[in-house]
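Consider the single chain below, provided in structure tokens and representing the form predicted on its own.
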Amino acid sequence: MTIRIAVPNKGRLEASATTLLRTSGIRFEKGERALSVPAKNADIEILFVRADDVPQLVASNVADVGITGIDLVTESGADVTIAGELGFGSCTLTAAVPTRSDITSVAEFAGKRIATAHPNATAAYFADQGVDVTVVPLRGAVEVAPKLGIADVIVDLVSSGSTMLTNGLRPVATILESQAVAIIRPDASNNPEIQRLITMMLSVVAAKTMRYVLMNAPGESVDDIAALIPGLDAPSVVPLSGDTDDVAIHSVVRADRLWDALPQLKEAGASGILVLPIQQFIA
């Protein structure tokens, strides 16, 4: 059975994606105006297409996984399943108002022309408001359409907020929060090929925010250590060879928790200190 995966062929999301399947292991080339590719050392087959595309894709049964972010699932309404969020891409699709407007909450939304390129999600987020709108669908400068007259404030993915504040805007309230994810059917989810792909993505993706750290230490220090970076189950110990009762230790430590750790190692006893990243990690 030959795999199919469809990505996004451009925007802010391609890179990543491309970047994240060759480091899970699957071997590819891309051509500039490739449509499609074979993998090299796996029986799967790599689509590249517009992001918007992807979750219809999934659907349909086009493709059996795809990548793409989570405004544009909500946003299609397809019948697929977030296998897992894969840590890059994120934004917020954001309902904003121009500077000088005196709205301030959601509710004061009611009645205006809402500018989007996202108009079931934004549509389905004011209904669920119970706030009565008119949504403008617009596919592109969603930001201008309040200086062009075409609506009176826009609803727009933010990802530093930069764009908007250039543009006289002021966020008001978030509609949702994405990233990118990786989707399948509903009825993919017992399939054991679709579930191995799907483990190698998230694999990397949990790698990002774990380091192999490795030290030496006196044995007698090895409880002490073992309570500041317990790992899986347990650190490894490992004798040193000679004449010493040192012994060498190795763990697996969250990342944001090495700024706090590192310290109190070396206050514990631990030298030789080797902090390494990790390029895929299964718990």
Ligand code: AMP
Given for the second form:
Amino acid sequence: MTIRIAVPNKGRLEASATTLLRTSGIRFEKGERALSVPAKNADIEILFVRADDVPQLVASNVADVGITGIDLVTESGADVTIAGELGFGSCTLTAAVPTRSDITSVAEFAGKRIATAHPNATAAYFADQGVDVTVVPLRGAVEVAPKLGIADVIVDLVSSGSTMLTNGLRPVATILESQAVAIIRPDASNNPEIQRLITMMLSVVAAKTMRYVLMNAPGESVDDIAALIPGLDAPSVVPLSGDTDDVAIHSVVRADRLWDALPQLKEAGASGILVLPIQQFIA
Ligand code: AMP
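Same protein, different condition: the form predicted on its own was shown, now please give the form predicted together with the ligand.
The next block holds the full complex; its first chain is the one shown before.
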């Protein structure tokens, strides 16, 4: 069975999604215009589509797997399951007001016109909060809507926050936190081919947060070093050739632990420390 994966063909998620597929081991050539491209080394077809079409294409069986943002999954209301978070495209769907406004809470949005490209998610959020608002759906240029008099306030995606600031807007509340995710149909989780594709993609995501570390150390330092970098179960300890008690120690460590761990390893007796990236990691 050919597995079809729908990925964004342009926009913010496109480059990272394409890189993720390639690092997962899927080989393909992406033409300028081709909508559908077969993988060269696997029974996989890649569909390049708009990010906001991905949830519906998966739900309606056109694609088996999709890569898109959580915000777009929520907005679509499509019946899909998030199989894993992909660690890119992070942003928040944020309710914001013009800087000069004195609104500081969600309750004060009552009676306001809210411009947004996420009308469903926005309406659901305010209904859930019990706050009565008018949603003004827009496809783009949401952040200028208050200036144009189309709306009083907005709900829009924010990553750094600088675009909002530039447009004279102040964030008041986070409606949802988003990042790119892999989605499947709820009944697809037992399909081994779909599962294999998900596992390969998530192994790349997991590997990004880890580093492979190698070092030499005197035999008597092994316990101290193992305590610092226990790795998955325990580090590998390999004897060195020649007339020495020194050993080579191999382990994996979380990338964000390295800043603390490297000087501690040196202090514990390690030398010749190498830190290597990991391409894929499967527990
Ligand atoms: P596109 O409209 O194709 O560029 O894709 C937009 C998607 O990228 C959104 O639906 C989000 O999931 C994600 N994204 C991440 N950061 C941002 C941001 N600052 N603004 C808009 N979209 C973002």
